[in-house]
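Taking the form predicted on its own, here's one chain by itself in structure tokens.
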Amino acid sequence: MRIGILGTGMVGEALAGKCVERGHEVMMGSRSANSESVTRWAERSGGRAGAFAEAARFGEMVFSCLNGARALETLQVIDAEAVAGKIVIDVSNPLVPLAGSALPSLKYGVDNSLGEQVQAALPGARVVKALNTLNCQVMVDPGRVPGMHHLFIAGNDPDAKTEVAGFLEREFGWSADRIIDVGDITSARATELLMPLWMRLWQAAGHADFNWHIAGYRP
């Protein structure tokens, strides 16, 4: 499968790097075709460098791993008919600077969500909100956490969630019993207020190599 990664920080190298590694094609996608990060990543990788649109229409599946206060500005540069169709899986969490706090806070809050947000902004694409409330490296390793815990998937198209589910599944490690879909994209509220709370575990523990677990869940 072609895959396109929007983002090149650790998220993003974590994805592609992995993607590449089941054997897919893999464009990364950064502001330059040309930006010393993305033309690094392709030449260690094997992968393919390109700047945001490239990515996007390059993608049978684009992952949205971009900076989440930016992230909408930044998809003002992908024509939306681009991805007209495609599987769009969003991993951003809208951070902001919080003054005080050695920790972020969130752009949106309990009525609107960045999930939403993509969604509106690409209208034919099947935007998935997923991966977005654990570390990158246990996205692409669940081995790393040890015993049971989960995924949260959201979004408004059914059979979308059911591929992504899927390629999670088969790509990463995610069994379907690790993966909960929450419902539709409004959803993404949910899950992206778990950020703060996963944000001061890290602090505590020192560590990411943690997940949520939801005892008792029977879909």
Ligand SMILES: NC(=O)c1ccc[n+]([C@@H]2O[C@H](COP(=O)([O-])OP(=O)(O)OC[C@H]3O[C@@H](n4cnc5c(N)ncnc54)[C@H](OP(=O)(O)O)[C@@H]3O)[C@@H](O)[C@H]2O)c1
Given for the second form:
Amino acid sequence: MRIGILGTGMVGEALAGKCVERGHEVMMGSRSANSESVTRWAERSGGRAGAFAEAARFGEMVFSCLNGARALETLQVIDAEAVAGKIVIDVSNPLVPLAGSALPSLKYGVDNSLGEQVQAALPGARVVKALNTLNCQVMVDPGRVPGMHHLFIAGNDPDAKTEVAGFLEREFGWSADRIIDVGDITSARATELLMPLWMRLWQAAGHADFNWHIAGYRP
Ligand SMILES: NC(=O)c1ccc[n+]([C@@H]2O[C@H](COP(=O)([O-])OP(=O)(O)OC[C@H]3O[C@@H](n4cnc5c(N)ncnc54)[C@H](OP(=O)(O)O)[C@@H]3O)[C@@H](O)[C@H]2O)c1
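With the form predicted on its own in hand, show me what the form predicted together with this ligand looks like.
Once more the chain from above appears, this time first in line as the rest of the complex follows.
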């Protein structure tokens, strides 16, 4: 499958690297197609480098792993028509610096989310909020965390969520019983709001190889 990765940070690298390893054609997008980060990644991995708009056009499926506070303005450079009908997996969290704190805060609160705004900005896309509640190394290798643990998916299109769950199982090793569908895209409010607690746990643990385990949940 052709996969577009919007983002050159550690999340973009982890997802793009795993997708290349799994035999997909991957284009990683950046603000500039010639940026050092994206051209170096392409040389190293055998993937392709592009600007965000090119990567969005290229992918049959697109991951958005942008700086969360800047994601909406960044997405303006892509042609919404280029992703119409495609699955866009929004992995970003809208983190913003918080004065006087070592940990960031969230740009949106209980009544809005980045996931919803990505769907509104790309109305023809089938946006699925996923993978934003765990570390990027665990995203592509769930075995890093022992025992049962879960991730959450949210989105308006049930078929898109089924396709994403299948992709995560096949390509990244997330068995179906580890993926919890938490509802439509407004549920991104809840999954993004897990971030303040995740960051406190990370600070206390001193590592990121942990994840959520929802005991006893039966839909
Ligand atoms: N780190 C994790 O394990 C983890 C886990 C779950 C979710 N997340 C979320 O995933 C997203 C990606 O995280 P990340 O650490 O990989 O990358 P990041 O540093 O948060 O974002 C990097 C990407 O954002 C783009 N960007 C656009 N405008 C920008 C601006 N004004 N300033 C800075 N960057 C800008 C960069 O473009 P260029 O390529 O042009 O530089 C780059 O592609 C974040 O929203 C994060 O909260 C992270």
